[in-house]
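Next comes just one chain, in structure tokens: the form predicted alone.
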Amino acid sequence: MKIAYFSPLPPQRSGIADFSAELLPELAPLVDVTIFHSTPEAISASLRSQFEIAPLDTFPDRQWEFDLPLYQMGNSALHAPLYKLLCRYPGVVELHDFVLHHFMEQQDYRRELGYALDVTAVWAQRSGRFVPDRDTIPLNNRVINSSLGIIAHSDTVARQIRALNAEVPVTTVPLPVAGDATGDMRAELGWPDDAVVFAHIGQITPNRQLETALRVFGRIHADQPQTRYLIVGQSLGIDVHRLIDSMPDVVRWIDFVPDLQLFLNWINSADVVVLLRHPTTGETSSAGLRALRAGKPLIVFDHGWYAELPNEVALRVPVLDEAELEKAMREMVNSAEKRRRMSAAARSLALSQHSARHTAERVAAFLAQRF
């Protein structure tokens, strides 16, 4: 099959960009891939040496060369031009987020609001009488209804898609994660060897609930002085300095890490990774999978994809329940043996179910069904 491939790619700051960079070399032996991108000249030399990378705006004239388009669709501004294309030139969509409206410009937003609900909702929104909840109204109806098939990364999202459109073909394919740490950065932190290090990894946004995690951590540290908290990621609208200025010696923030290998080494510096997404937009956490591959137990809220994680690798707590979160964090502090068992199970799960080759084979098989 000849596939036209659409996705953000490194050096763009996106988990989906990193996903595509890992998937594409495994997909290449299975299908004939041409990548369409808004800035082909900026793509890494390794990808340019393996694939034809064409300007995004040339696809309409070349569409007849391909059996199918494959769109990597997520909920960020990087996907706005892909969204416009996939609505005009349907193909298979790999849906990384169930909610798809945060990147839309006002005109697009109102059009999709009318499509998903009705025209009265548009007039109500324009007059200020209706403020749509951007975390519960996904505005993905047109994408789902026009797609030739959808690839989801969790059973939760697959069920949500089928509830909106029972006719569209849907499959669940595990999100892949590749790459291993070559060491850790604990020496650079200067913390004691016996420190139990919790970590936040990935972008820092309001729905990552970092403030909640740090508030609970503060109570734990008061009587468990060996605990530390590591934050690795770019802040988007969060004043991280304000959150950590009362604990300068026990909480450390490492801003955006552009080098993936270094990012993996920072993940490897933690003992436990805390992922508290709420609300969830239907994502499968690539940061969480990288932590599992590094052998790091997770503490998560019990909803969405996170609820699908087995007990052997993650402690799941009720959403926004600080008492249960504190209980889970203390459990991890107090049992090195539990951390060791969960660490081994986490890495085993990542290696057995989340390899890029396994994902590429599943994606290629689904594309063949749609062609």
The other form holds:
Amino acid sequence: MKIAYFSPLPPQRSGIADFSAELLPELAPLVDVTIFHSTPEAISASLRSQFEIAPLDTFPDRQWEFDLPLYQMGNSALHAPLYKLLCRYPGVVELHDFVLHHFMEQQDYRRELGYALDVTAVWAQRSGRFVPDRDTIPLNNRVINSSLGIIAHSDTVARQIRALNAEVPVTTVPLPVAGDATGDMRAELGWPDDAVVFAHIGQITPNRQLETALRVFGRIHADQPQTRYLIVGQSLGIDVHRLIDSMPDVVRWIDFVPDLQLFLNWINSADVVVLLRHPTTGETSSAGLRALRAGKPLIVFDHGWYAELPNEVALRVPVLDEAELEKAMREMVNSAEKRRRMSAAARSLALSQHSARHTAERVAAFLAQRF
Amino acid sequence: MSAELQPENSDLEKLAVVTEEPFRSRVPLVAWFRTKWLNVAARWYIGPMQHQQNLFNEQLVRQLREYETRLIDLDRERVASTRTIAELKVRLQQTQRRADSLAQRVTELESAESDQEVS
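Given the form predicted alone above, produce the structure of the same protein in the form predicted in complex with the partner chain.
The next block holds the full complex; its first chain is the one shown before.
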């Protein structure tokens, strides 16, 4: 089977570019892949040595050489060139973000609003009487309705897609995660060896509910003095210093860590990762998957992709329920045995279900089914 | 052109209605006299024009809205058609593959048959 493959690729800075770089070598033995890209000469040498990489604008003339196009679509401007082709030459779409609103704002926004909603919405938005909500209006309708098949990364997103268009074939394929820690950074923290370390990993944004988590942590620390809280990630509009000022010795903020290996080692310094999201926009958390691969149990809100995590690896609490969150965090503090058990299960889940090979096999099977 | 009249920011349905601005003056009675004079000298002339302009604007806005509605409908139809064409293209390629495979099989059978005839 011959596949025309469209995606951002390294050195472009995007999670989807990294995803493709990991997926492609595993996909190559299963299907015949030609990559189409706007700047083939900029793509990493290792990919160029393994695949034919053609300029994006040559695809229309070559479309008959391929059985199917496969588009990696996400909510960032990097996808603009392939989005145009996706609309003109539909194929199978791997949808990395259910919400494409931010991306569509940089495209022909009112046309997308009109397509997804109606003329009244367009006129109201034009006059300023209506400000479309980015979180609840996904603006993914054109992508979904155009596609010959959609690959989602969670059953939650697959259900949301089916609710919008019951006819388009949809499958769920786990997002792969690669890379292992080579050690941990606990020595740098100077915390006692028996400290139970909770961690926030990844960007700090309002929907990641760090303030809630720290408020609950403060209550736990009052009678569990061995607990600590590690924050690893860049703040986007949150005054983290204000949040942690009252607990300077027991909460530590490590800002953005540009080096992936170092980031993995920081994750490995935690005992439990607190991975709260509200609202969720249908994302599958790559930070969460990295934590699982590092063998870290998770505490999550019980919705979206997070609700699909098995009990063996994650404690799920009702959304924004601080009492239940406190109960879950205390449960983890009080049982080292539970932490060990969940840690082993987390690692095992990541290795068995979230490997690039497993993902590639599932993607190839869906492509074969669609052709 | 003021900011609120920029087409990008305008509420066309509201802007389409031409309305009178009442005369104002800090000097007592000036605005009252000007209004009276307008009523006598020009209202009979301006009134019908204002009415006609409002009718025209109303029609124009309605037409624009209809055209934009039609554009959205056409856009949706185009997406559906493009998808159908893509689906047909896949089926066509599948059929082509089968035809090629059958042709190859026929060639093989013919070749085997001629070998038998020769022997």
